[in-house]
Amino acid sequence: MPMNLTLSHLTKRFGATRALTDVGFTVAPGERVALLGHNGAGKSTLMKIVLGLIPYDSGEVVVVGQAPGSRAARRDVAYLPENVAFHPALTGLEQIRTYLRLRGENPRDAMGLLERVGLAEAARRRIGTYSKGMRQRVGLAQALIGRPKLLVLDEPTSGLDPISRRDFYAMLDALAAEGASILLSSHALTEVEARTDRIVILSKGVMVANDTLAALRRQAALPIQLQVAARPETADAVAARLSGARFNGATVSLTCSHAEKLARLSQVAALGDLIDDVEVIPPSLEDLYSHFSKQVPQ
């Protein structure tokens, strides 16, 4: 299958520092990629060679099958930053229009797309008079225009409270769905951590994981967490036989290795009415990004 994002060998220095180093990933039509990292890590610089807003060093970068910045790309790419910015006294339909006159798309398309981000009842207020999250919504709205293959997301729900965060990446899934690629960059853990199919991340430049949740969980071989729930009479009895520590009463805590978890879970379901229920708890995206960050070669 061919990729909407091919990244091979890229390395990136500004004078004496090396900004990217060997870093190499594709993603594949409707796939989902989260790229994560630190400040400076160097993902700013990745998502602006994939726009071809600045050269590379050395490596190869394919976008949508051509180059990065040139006609045909710039044509199956949007992108859509942080911080978006619009005229205040425009309307959301006279922005969208504007640019899709821009793009030589027909302007007759603003309404369908302002529709399509949930801001059909809005289109003919002000931009000044919209909030940070409708104005994100304007932003993906003109990212949309002519049905791009590839999205770079830069914090796209910076700012944004969680019914506007969640109403975001349900518009991700759908256009995912649909074929579409996405490179979304994010602090946001918890967040990234159930909405997309596979996790970049970097490190000084250095791409230290690229792989699904599951499998950098298995990768780092966190601890796992287990938490049982006992009756009161019985949390005491629960603990002793598990070798657990009790806490809020009648909660039982265990932790295991990946491979242990299921001897304990048996452990646990041979308790029977000693216990009501029992919580598997993996490691969260942050402990991965904590573990993998810290694994950037000498």
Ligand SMILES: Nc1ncnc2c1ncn2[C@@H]1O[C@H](COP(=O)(O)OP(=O)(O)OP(=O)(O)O)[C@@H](O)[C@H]1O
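Could the form predicted together with the ligand be given as well, to go with the form predicted alone?
Below: the lone chain, stripped of partners and molecules.
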């Protein structure tokens, strides 16, 4: 299957700063890929290179079968920059109409697009009067124009309220179902967890992870936490028999590896009446993320 985005050995420096070092991954049609990384990790730089906005030093970038930034590539790629900005004197409707014309689409579709992002009521007001989230929605609306094969979205949910975030990811699901590829960056790990197919983690410009979340969990093999709720009078006995630590009054906490999990659970079950409940807490996405982010050479 031809990929909508292929990066290989991509390297980019800004003077002495190594923004990207030997980065390579692909995004297939219909795939949603999340790009994670600390501030300054190189996410926005990577995206700007994909769009042809800035040149790169070495490596190869193929965007929907074309050179990045070529007219053919630009026709098939939609972009939402971080901190998207528009001229404050135009209304949302006028701005979207302009963008529709620039893509050779019918400007009459503008209202429909603004309705999709929940801006119908403010459509005839100047963008200068919009809130941050409303401006972000104008940005989303323009990214939906036409039928882009690849959407490059730089922190698309920043500034959106929780309901709009959910609606936004639902919109992405629909686009991906129609075969569009999506590359998005985010600092909100939990929303990325449920809504993307694959995760790429950059750390200081180096790609330290590129896989599904489940595979990354297996790969990292981070300890699993078991929280055993005992009774006040049995807590000390439970802690001793399981060699765990007591906290929060009557709770006993244990950690174990994935392989030990079932054995540990049967130990817990064997305590019978001494305990009240047990909870299994898998490593959080934050744990996973910091595990991979720490793996940078140098």
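Numbering follows the first chain given and starts at 1. What you see is a predicted model; the values in this text were computed from it and never measured. Heads up, when I say rigid core I mean the largest set of C-alphas that superpose within 1.5 Å between the two forms.
Peer 1: Compare the position of the CA of A73 between these two forms after a rigid core fit and state whether the shift reaches 2 Å.
Peer 2: It does not reach a 2 Å shift.
Peer 1: If you line up the core, does K261 shift 2 angstroms or more at its C-alpha between these two forms?
Peer 2: For K261, whose C-alpha is compared between these two forms after core superposition, the shift is 2 Å or more.
Peer 1: For S243, decide whether the Cα shift between these two forms is 2 Å or greater, given a superposition on the rigid core.
Peer 2: S243 C-alpha, core-superposed: shift of 2 Å or more.
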